[in-house]
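A single chain comes next, written as structure tokens; it is the form predicted on its own.
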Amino acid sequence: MLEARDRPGGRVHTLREPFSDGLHTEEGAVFLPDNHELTMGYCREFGLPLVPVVERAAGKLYHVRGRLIRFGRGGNPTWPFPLTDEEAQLGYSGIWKKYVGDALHDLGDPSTPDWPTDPRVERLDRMNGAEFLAARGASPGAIALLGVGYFDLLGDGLESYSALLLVRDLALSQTPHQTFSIKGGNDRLPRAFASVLGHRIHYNSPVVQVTPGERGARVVVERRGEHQTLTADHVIVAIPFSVLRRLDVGPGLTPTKRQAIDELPYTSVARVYLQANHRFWVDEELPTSASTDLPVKWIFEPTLNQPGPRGILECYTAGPPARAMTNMAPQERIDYALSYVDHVYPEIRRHFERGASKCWDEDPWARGAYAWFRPGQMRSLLPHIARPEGRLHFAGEHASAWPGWTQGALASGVRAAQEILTAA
């Protein structure tokens, strides 16, 4: 195993520095549903210990259009958008069921390698996200409420991605009763994988060429400033395609993978991290939650289940201003997150110790945090994404029906284990 890094996880990775008390947070991967059965049933094998992730307030914080809206603990707040008069009858959740979890039923099973085989479905893969909504009979309202939080996480925005990953990913969303993490870390996963592996990892060794052949394939690493060339029976490719589309990958490829490596777009993420003497939240009752329409997307405690008096907030950005993020220096962007946080907890430059951020663009071995589509690219590219070619395999989150998740990349190494001993 050819291993860039000089760790194990690829982007699950855990942030203990600079952090006190022994608090840590996430840079990649931070919930693990139970209906991901795969990532549970590794969990279990290794003996890890799951903490379920239960918020300590009820309800949940909007910051949209200058306004601070708690949300979920009864009643039905007056939103800053030009609702019908239906859609404010309804409110949040009525809305939501209305255009969104009304329109999940009959979609087949998302998880199968040739889905969607609908017509009915398939089609929305010809409109973006708010134009599905549009279709639903969203006013402009509802859609741009519907726009804040978790729909503005993905791509550059409900209105640049298809609206058939959107269903796809609400779809398999469904059915978890309890999110967990992994008590003291989400790398403990990955480094239990490499504890048994052993010496069979080979860190600090980029790839630099990988040549697909009828019998066998080619790989050329780096290692200590030299290449190597090493040949094998099957290779498993686990590159993200970002980062696969910079290397020297060929000849051999059929032109409509080539056009996958090539096209297949990856969310920027930025996330800025934010430790606190004192969790003044909950002192305050405030939840622990917040989506808004400022550059800091969402804002969340990600030490909900760690002891001691501090606690961190973490700023989580996607799109044109993670990217913009990304254009900063380290603490300019622990500046301009304290700047905009303080719009929903105004008590946290008093309390602010130190910080920490990570921008996916700026890592080398990643080009972005996860895969996503445009409108069209599901048709176009996703057949081709996790199909062999010739003794090369594919695997990662973009090569599964989760992209973005844990369950993603071991749901696509399952498949490429299972495509090789088929093949012997």
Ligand SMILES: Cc1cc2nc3c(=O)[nH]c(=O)nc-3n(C[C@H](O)[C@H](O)[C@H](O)COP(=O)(O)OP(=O)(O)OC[C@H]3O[C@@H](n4cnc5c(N)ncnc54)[C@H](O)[C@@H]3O)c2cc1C
Contents of the next structure:
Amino acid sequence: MLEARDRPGGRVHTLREPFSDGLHTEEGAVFLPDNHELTMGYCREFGLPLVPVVERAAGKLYHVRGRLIRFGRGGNPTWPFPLTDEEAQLGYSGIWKKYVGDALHDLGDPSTPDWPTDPRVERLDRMNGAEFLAARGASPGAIALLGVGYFDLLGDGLESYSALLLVRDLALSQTPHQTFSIKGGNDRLPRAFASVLGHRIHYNSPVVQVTPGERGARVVVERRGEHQTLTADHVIVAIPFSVLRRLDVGPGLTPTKRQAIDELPYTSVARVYLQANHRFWVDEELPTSASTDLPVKWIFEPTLNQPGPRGILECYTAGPPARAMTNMAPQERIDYALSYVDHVYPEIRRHFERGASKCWDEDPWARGAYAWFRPGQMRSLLPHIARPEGRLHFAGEHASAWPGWTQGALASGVRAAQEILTAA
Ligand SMILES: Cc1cc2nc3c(=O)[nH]c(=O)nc-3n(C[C@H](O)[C@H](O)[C@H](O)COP(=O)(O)OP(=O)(O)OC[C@H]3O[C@@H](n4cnc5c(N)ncnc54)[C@H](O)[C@@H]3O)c2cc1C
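Rather than the form predicted on its own that you just supplied, could I have the structure of the form predicted together with the ligand?
Now the complete complex, all chains and molecules, led by this one.
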């Protein structure tokens, strides 16, 4: 295993510095749902203790169109969006069910490689998320409301990505589930894999060239400033396509594979972590997950299960605002985040102690957070992403039905290993 970084885990990485009292947060994967069987299975196999992610205070918090909106279970606030009378009556959960939830039936099995087999489902790839909601009868106001929060954290927002991608992601998370994280940090999972693999992992070993072949494959790796050529019966390329497209791959790749490597987009994600000397949100009984249309997008507490008086509020933003933040200096990112978080949690300024940030676009071994698909790309690119090329096999979240999830990376690894076993 050739790994460019000096550590295992890639996009599963726990940030332990510069926080106090052993507080930690995640740069990548945060939530591990228990309907992700492979993720759960490996956590069990390695004996990693899981802690449920449970909100401290009930209710929902939004900051939209300049207004702070808080409501409890079953509550139906007046939204600053032009909703129809029916939508206003349905409220957020009713709107979600009508336009989204009810569309997730009879889709077949989205985890299978040849999905979708039904042309009516496949047609969803021709429209973006907003067009899909409009086709289901949602008013522009309801689309704007649904576009705040989760739907806004993929690609460049609801209007940018394929409706088929949205539907697949939601359909795969439909079964009732509880969300967990690993006690002590999610990177304990890749570290557990790494300790089993031991010396078979070569760190600080970036691959610079990959060449497929009929009888074997060749890889050139840079080690201590020198290039070394390695050959193997089979090679699994688990490098994100956002990085792979900058390497020397080929010749001999099929044009469709080359196109998939070159064109697959990756979501820009920027995260800013703000440590407070006191969890003032507990005193105020405020929910610690707020969806906003501010440039910081989503604010939440990643330290829910961690002891001590201090806590962290995190901003998680994606798309154009994430790219804007990536261009800022580290201190500027923190000041910028504070200037918006205080719209929702005004006490943050009084309690703020120190901060940190992670912008995935500038990570040289990721160049983005996770794969997404523009309308049309699930038909044009998806069938070619995971397909082997001679003795080259492809793994990673992008080569799975769960892009953006740890489960996807694991499932793709199992699939690639099976391909080799079958070929042998
Ligand atoms: C911001 C963010 C939030 C996320 N949230 C969640 C979540 O809540 N729940 C969840 O389950 N998942 C989440 N994920 C997704 C999850 O982290 C990824 O799907 C998963 O880690 C991807 O694994 P991978 O093996 O495909 O890629 P990676 O983890 O990126 O592994 C690829 C490896 O290849 C190495 N590499 C790259 N280039 C080279 C090269 N030239 N030579 C050698 N090595 C190279 C990299 O260093 C890396 O170690 C999130 C990811 C991000 C970024």
